[in-house]
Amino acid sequence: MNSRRRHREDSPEEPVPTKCPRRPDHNEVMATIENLMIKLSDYNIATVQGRIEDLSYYVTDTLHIYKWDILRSLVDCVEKYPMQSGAYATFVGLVNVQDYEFGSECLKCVTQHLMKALYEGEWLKAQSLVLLLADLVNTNVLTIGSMLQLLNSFVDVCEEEDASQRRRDFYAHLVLGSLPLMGRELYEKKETALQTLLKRLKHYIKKQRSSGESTRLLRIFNSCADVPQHDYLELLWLQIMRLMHDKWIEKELLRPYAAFDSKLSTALQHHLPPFQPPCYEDDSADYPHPWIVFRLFEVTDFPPHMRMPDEMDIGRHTIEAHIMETVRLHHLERKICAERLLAYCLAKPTLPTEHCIIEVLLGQMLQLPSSPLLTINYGALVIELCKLVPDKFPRIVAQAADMLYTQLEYMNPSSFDRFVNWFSHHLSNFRYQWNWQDWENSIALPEFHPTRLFVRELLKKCMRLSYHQHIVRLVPTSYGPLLPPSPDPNFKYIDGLLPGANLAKHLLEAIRSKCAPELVGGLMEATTELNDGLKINVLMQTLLHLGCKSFTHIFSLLGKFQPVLKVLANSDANQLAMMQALFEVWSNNEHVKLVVTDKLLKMHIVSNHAVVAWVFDSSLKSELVKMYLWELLNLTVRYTKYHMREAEDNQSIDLNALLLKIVQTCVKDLMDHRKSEQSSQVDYWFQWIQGRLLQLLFNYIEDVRKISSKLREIAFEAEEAKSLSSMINDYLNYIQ
């Protein structure tokens, strides 16, 4: 037996020595309590009130090590889950009635990162932390005082006569967007100075704030349509009017500090640090732009067993909150967003709320200018719910996509092409299937008229997404007439009667014989007997014919061939007569001629000014209506401005004489088109023409703003058309 363990057993009284037990480290703790912390945002508020109480014990004995860790993680807790800032005001307030210290602490630190998120832009973040402070009121932190020094102090800026009214707009947001939380605290305890706020925050919505130009603008559908839609800062102040009509009592907030009353009312509390927004001598800061709310469901719309706050409550706002919250948060990850809020869906079980999600999502989807997010993140968010849940959101999707449909011809023209690209990729995932005898009303109406381009386009869109033959089996043969032709090249020089028709036999017998680039390009200057932009057309048809089989047909043939097409491409003409080339084989497909046109403006056979004088060629006017003409300016307009390989001066000399002469050209077509037409009836080609001017305007604000004095001028000599004049007006005033 071995020595120690005989002496180890002749010794029982003495202590056998033992592992000491691991601490856990820093990271492990904080780990924990992050990952507590996110589960407060839950929209179950019994299981949200549980966590708070198990977070606020499990950092009550660390607070003296970890104090400052804990804080950050509140700060971006907050930040992300700005709608669950009562969760984390309450584990705040709970915390602070054990540790005094603690919530004097998390105030500094609040206000530190408030400031910090104003002097940076970060707009969404100091929305977030206005909330949590908000709460903190009601949880016993925070004195009722310096909460409303701190709103006073917004209002303030909100009365600055030189500050810009986007500084002022964001300012006023904020306090109306904090009322909901704490209104009824303020009403029962300080009415006297909450009647006062609210009179300044009148006299500036009321008075002092213009809205005309914006609300022109971004008005998704125009004052035609039967379709509410209201400022976004103006429907606020309506919302805030109907709650205090209330009694400040609000129903849609979660309020788990409700539960621990009795306890947060012990806590002593806290006055804020002094506080002073950032001034902005030159308002060089990027405030939000304003945008508009549009209801797309009445009440008749819902289940008869559900409420629906009306667009005046501002509980309609909490929910709408709630939804854009989650969507900004998880839209890249479209499985967790959707069962995220299908978790808020079973928090409000008497609420319709699926449908309020599809009203947000097709809200933003359609937003102007531009959405907050690709469509195709709205889309694949929309087809996701509508397999979680099939009973439900395919029939309200169904019911929103039809409402759209009736309010076509008073739609804005890049919301309209937002909705094309969104419901032929949504039907593309459902099999195309769609009740399209209902849309048959359309096949009757002008060529030009909303309803009728949207199914043109829609079913264009289809067939770019599965082809055309299926499409075709698919809808009533009395869709005929707005059935594309079948998208097959023609190569007319198949003819033999025609001028060049010789050169292009001699060209596609040497191109199947894989000759080299030199061959073609002697064939070409032996042929003296035609003009070089026939020779030209004979060419590109050529190519274009021999590669039609698909685009790394077509592209490897124009690379083979791109030293002579450089060599042909020497001029304006030249150019237009390659384009010309591509138009004629490819008549019938529009996909083909958008996505090679791209590619010869890469391979630099042709120019950006060249593609743009070739979309506003005379002989395209019918089809300037389109959407794909429209795509192919910006692509070019992209490219101009990303990828050409000049000096950073000349290519934004470049961007700006391209984005001018788009305006130009297209200014001067309306008017030439205006003065033509003296028909009394609704001119829809000027009205498409004039819409997609304003959204390839709205895409490249920036680079617009160089040239915003010539704009000017254009205006003034567009005065004849007073609705192109207003239009370039209220652009220019909206982006200075």
Given for the second form:
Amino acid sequence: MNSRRRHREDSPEEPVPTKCPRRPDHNEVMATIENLMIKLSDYNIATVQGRIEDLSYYVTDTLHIYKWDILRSLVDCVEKYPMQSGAYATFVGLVNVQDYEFGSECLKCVTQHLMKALYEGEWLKAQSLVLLLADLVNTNVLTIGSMLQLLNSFVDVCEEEDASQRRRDFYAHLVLGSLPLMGRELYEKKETALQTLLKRLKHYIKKQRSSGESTRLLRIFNSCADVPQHDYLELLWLQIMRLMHDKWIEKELLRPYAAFDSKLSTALQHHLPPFQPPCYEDDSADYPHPWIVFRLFEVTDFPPHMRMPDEMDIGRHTIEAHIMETVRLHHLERKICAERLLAYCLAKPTLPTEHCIIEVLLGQMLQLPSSPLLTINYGALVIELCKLVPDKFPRIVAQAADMLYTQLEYMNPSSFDRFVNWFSHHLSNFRYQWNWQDWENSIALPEFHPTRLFVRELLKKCMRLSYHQHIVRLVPTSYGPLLPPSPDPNFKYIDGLLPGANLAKHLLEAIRSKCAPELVGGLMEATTELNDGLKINVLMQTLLHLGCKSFTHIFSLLGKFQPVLKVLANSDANQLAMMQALFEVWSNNEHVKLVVTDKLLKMHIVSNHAVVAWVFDSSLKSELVKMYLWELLNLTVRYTKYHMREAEDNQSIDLNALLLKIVQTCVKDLMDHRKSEQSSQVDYWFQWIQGRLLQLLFNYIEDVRKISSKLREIAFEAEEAKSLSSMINDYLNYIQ
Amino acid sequence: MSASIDLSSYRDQHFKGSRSEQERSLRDSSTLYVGNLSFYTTEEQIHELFSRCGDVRIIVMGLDKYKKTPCGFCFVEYYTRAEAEAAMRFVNGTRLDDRLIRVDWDAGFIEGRQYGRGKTGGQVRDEYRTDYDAGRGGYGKLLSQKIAPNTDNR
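Structure of the form predicted in complex with its partner chain, given the form predicted alone:
So here's everything in the complex, that chain up top.
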């Protein structure tokens, strides 16, 4: 113990002259390393070399103590930012020049993590690490022979005839994804081996793999659409073939190692420790599902002075991967996300990167079976981009919306709903300014034609976000037939001559004078000359009429008279009667119908099964093509799944029973319709309902899986409606 | 760089409890305060927009204490915190009824908190502001009095 130092500590008032610089503590060093490591991911071509050098110098000093922390930080960063593997590999390469051990430890660490990721089903992480290994070849850390060996061991999996297609697809994708990075290197140094590798892959992808079945249902547009829709692996294969044709010269990846070539080539390379991918046992690992690559813009859609790689160009793949990485990491912070996307645009000024961004965002938003993020998340990002670059993004978004509009006839209902929701919200942030006259052609279309329905649903959503008069003033007068009616209530018992009007009058007086609920209950019981159904209609209509000012008013009345309503709701028929009364009073206002039915459900006045029965009631057949009834159905399922606590009976709480009932009722309605409608014209109603059923099945895959066998029976019984039964069977195959 | 779901600097002066208790409530809350609404924005419009982020449990309109009419704010409560966070991320700073609205955490609705705390019954900010805002009664209350004194604003 230094007695002099202790003396100084006893008298803190005296300034302590520093003779030696304070040694930085562990946390400070780690923070600096992590900070510099994360900074390597910035897509800034001007500064990337400096940042890599900074980190490599800092690390060289601290290597012996912090080696494992550095490696852990490296793996974490590469996992998050796989598209920046070039920067990270360059860093490793520079350190490897000075410190051979480090290079060796790094490879060991990466392969260990890779193995673990493959075992534990962390697919994105595994892909990221393979990209890093590919770039470690480029930075002279890893021998090309070792990497080839690794890639070949992946292709071995593609040749496992008994393995699931998803497993084999995953490993094929792993290999193909690394080729843009190191294809050139392989071509220059191991061309024959490269050709053999490709030949093996080709055999799997072209001969053994069947892509049609598993992705048929995932197409946003059906096959008649004018939009290319490729299975992801097939497209990547075609892009790699084109890259091969172009002598493996890839232009869009950031390759910071090029500037350090002379230094890096002085290093000694390493071999990879032996590696074998986890064995195929049974289908217990949940390999990624296939997907369709979304395309909206063709080469001719871009400004003439900007070259955009066409969809067969690997550059398109690279750019999209970068955009998707940025969205995946920063989607929760829309300002940061928009700034980072903008930085990428600025780094590629000769490319219409803005178009690509919109294409990626909308593609994810519309994707099947479901979108990774909320529709409003994409909407908020798009709005932010429009704010940041007002002379570019708004125009591109408008172009995209127009293009989607032209393909509406072929669009599946799930994506359709999201398009309506997104676009209405988007417009509401820009004063609904739009070339409405461009869409006038929808007026002349058949009533249930998707394009016509789209405009009607869009106007309804715009109205919900604003108000009726506003929308009427907004659109050309020719839009008359498309406009929603004024969303006002209709209380029929104003007409004193109607049966039940007398009871209505008494109820109005009683409730207006703030009577106790028991009084109303008494009035209802005492009215013996009307049947239950009519009495219920009168009471409901009266309550709704009194509460017509706002949701709060309605809820307050329903709450006050809940005991009375509960007693009356003692049968399915009575519950249906209540909902029917609601739909009568508010026939012009879908929003109220939706919200109040949901409220009745949550107040346990109507059951979830009753709501399902009502939605599919024959009186609502023509309403069933509209969005709001399916919003109601999905609300009911979500309520059953997440919020039901006490229920009348165990059946209500059973989500599987509810889902089964929905499927059975829907299929029955479809089959009945098929029997009665025999015209040769396009059956839009059938297409809508069938598509909406698929949407529901896609929304609850985990839960529907539990009733798979029942669904298979239903598909069998629906054999007569070929499209329906094959849709259900395709779905069952997809979710396996 | 602050995250979009961070607490703002606003603390409710009428909150019954300590500062740290309030902050704890705010960090757990699924209730949001929504401000800068037009007086004419309806509960239905608010419900439509906020439903895009999740299932809304209840909306409580902010009312003028004397007139009992909407005075430009409301509370939106979701069933879960995650849904409320989505609203903080994707709705705060965007438009409703063509106005940029502010969404902030609220410790939870208690009866009485739906009323404006300004002297003339609306929100405090409408007492003192000097701009003309057609959606919020024109000029601020104090300024309105100067322009047209002895006008009964109640």
